[in-house]
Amino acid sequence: MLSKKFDGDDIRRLHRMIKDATRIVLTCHVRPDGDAIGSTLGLAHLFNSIGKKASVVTPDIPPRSLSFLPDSKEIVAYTKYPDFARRLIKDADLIVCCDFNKLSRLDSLDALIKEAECEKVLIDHHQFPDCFTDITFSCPEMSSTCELAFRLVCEIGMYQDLSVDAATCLATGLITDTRNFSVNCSDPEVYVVLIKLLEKGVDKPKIVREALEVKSLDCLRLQVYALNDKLEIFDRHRAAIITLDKEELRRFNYQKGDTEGLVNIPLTVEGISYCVLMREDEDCIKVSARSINSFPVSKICEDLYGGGGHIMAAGGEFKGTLEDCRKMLVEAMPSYDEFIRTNTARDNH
């Protein structure tokens, strides 16, 4: 059994919103991952199955690693179909925002969602959400937004309406955000959520393979190059940095999602507490950070790169050169050593 997590009035209000809505738009953060697509697409399947017209509108194109998800081809990426996306948002009578805590995480969709006159709901597990919806369901302690969405589905009495397609999408977010149940999964109830999804017919091995393991040959070569030629280890600070510039990305025919999971690999090296990946895009440097032992990479991303996220999984952006982005972190590393010492002391108890 799952414990109840939400205010009863909010649950009743959410149920009423869904019941009254005819056209529902679900959206998520820019550069969507498994949790963002899993939560939006999973809830869209559910809403369509009960007679609603639900559409997923994303700021940009999802990574190809998630193309196996049911109806992923129906996702409307704003960068590809701007007019269609605008029309869907304008016509919506309910907007469900998933897996982001600030409107700025919507990138170019920011203004459209903000100005939409319909009711809005936020379902998210990031820290410190802004107030931009009529109801906010925020649970940073949960493994994923997909876990949170599943719990909401159960509390509003719609578990029986979940199809295998909806459950597959929700399970994908659960699996990817926990790295197949290796992080963010200390709460025993997260395994109850997985069991309930498996009971719907979810093929977990397929999700693990498609979302976490399968890569193109170009992607594999890029990651091997990054680890062999571009990985820097800072033993004193228990840190690792990988930098990739535009020329290197072009050399390996980079496609969106090809660096997914790369930042986690150096964490398997003994003594490394955190790793930061810096990738040169057209307009900025994209920063992605991961850690172990509760080292707060979210603080690094907030302090240096105007970003944030979870304690051990965060990101941000840097306006400037790749070398300046790297230099900023290297110079700041000593100021974060105290967190390594704290974590080491905790781990030794």
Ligand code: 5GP
Given for the second form:
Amino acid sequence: MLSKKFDGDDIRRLHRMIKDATRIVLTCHVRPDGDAIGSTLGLAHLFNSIGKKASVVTPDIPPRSLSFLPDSKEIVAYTKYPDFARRLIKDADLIVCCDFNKLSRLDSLDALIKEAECEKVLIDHHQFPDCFTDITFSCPEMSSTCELAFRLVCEIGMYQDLSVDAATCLATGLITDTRNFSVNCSDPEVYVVLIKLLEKGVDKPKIVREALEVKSLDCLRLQVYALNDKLEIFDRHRAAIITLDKEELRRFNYQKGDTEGLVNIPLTVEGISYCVLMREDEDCIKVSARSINSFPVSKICEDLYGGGGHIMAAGGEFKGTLEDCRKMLVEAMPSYDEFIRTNTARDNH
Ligand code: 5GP
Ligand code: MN
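Can you give me the structure for the form predicted in complex with guanosine-5'-monophosphate, which would complement the form predicted alone we have just seen?
Full complex below, order starting with the chain above.
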């Protein structure tokens, strides 16, 4: 059994909003991941199966690794179909915001969502959400927005309406945000959520393979190159940095999503507490950080790159050169040494 997590009034209000709505838009953060697409597309499946007209509108196109999700082709990326996205948002009578905590995470979609006059709901698991919706469901202690969305579905009494397609999408966010149940999954109820999704007929091995493992040969070679030639280790600070510039990305025919998972790999090196990947994108340097032992990479991303995220998985954007982005972190590293906790058996010897 799942314990109740939400205020009864909020649940009744959400239920009423869904019942009253005809056209629902679901949206998520820029550069969407498995949790962002899983939660929006999963809820869209649910709403469509109860007779609503639900559409997923994303700021930009989702990575190829998520194209196996049922109806992923129906996703309307604002960068690709700006007029269609604008019309869907304008005509919506409910907007559900998933997996982000401030409007700026919507990139150029932010003004459209902000100015939309319909009711809005936030469903998210990042810390400290801004107040930009009529109801906020914010649970940073949860593994994923998909877990949160699933619990909401149960509490409003719609579990029986979840199809295998909806459950597949929700399970994908659960699986990607927990890295197949290796992080953010110490709450035993995470496994209850998984069981209830499996009972809908979800094919977990397929999700793990498609969302976390399968990659193009170019992508594999880019990652091998990054680890072999571009990984820098800062022993004193237990840190690792990987930088990838435009030319290097071009050399390996970089496609959106090709660096997914890369930032985790240096954490397998003994003694490394955190890793920061810096990638030269069209408009900025995209920073992506991961850590172990609660080392606060969210603080680094906030302090240095105006970003944020979770304590052990965070990101940001840097406007400037890749070299300056790297230098900024290298110079700041000593100030984060105080957060290094070495609590493995080996470190105690
Ligand atoms: P990723 O490294 O996979 O892009 O993101 C890891 C985590 O950090 C996610 O929870 C994501 O929402 C958050 N994050 C990534 N980039 C940014 C950013 O530019 N700003 C903020 N506030 N959070 C970010
Ligand atoms: Mn998430």
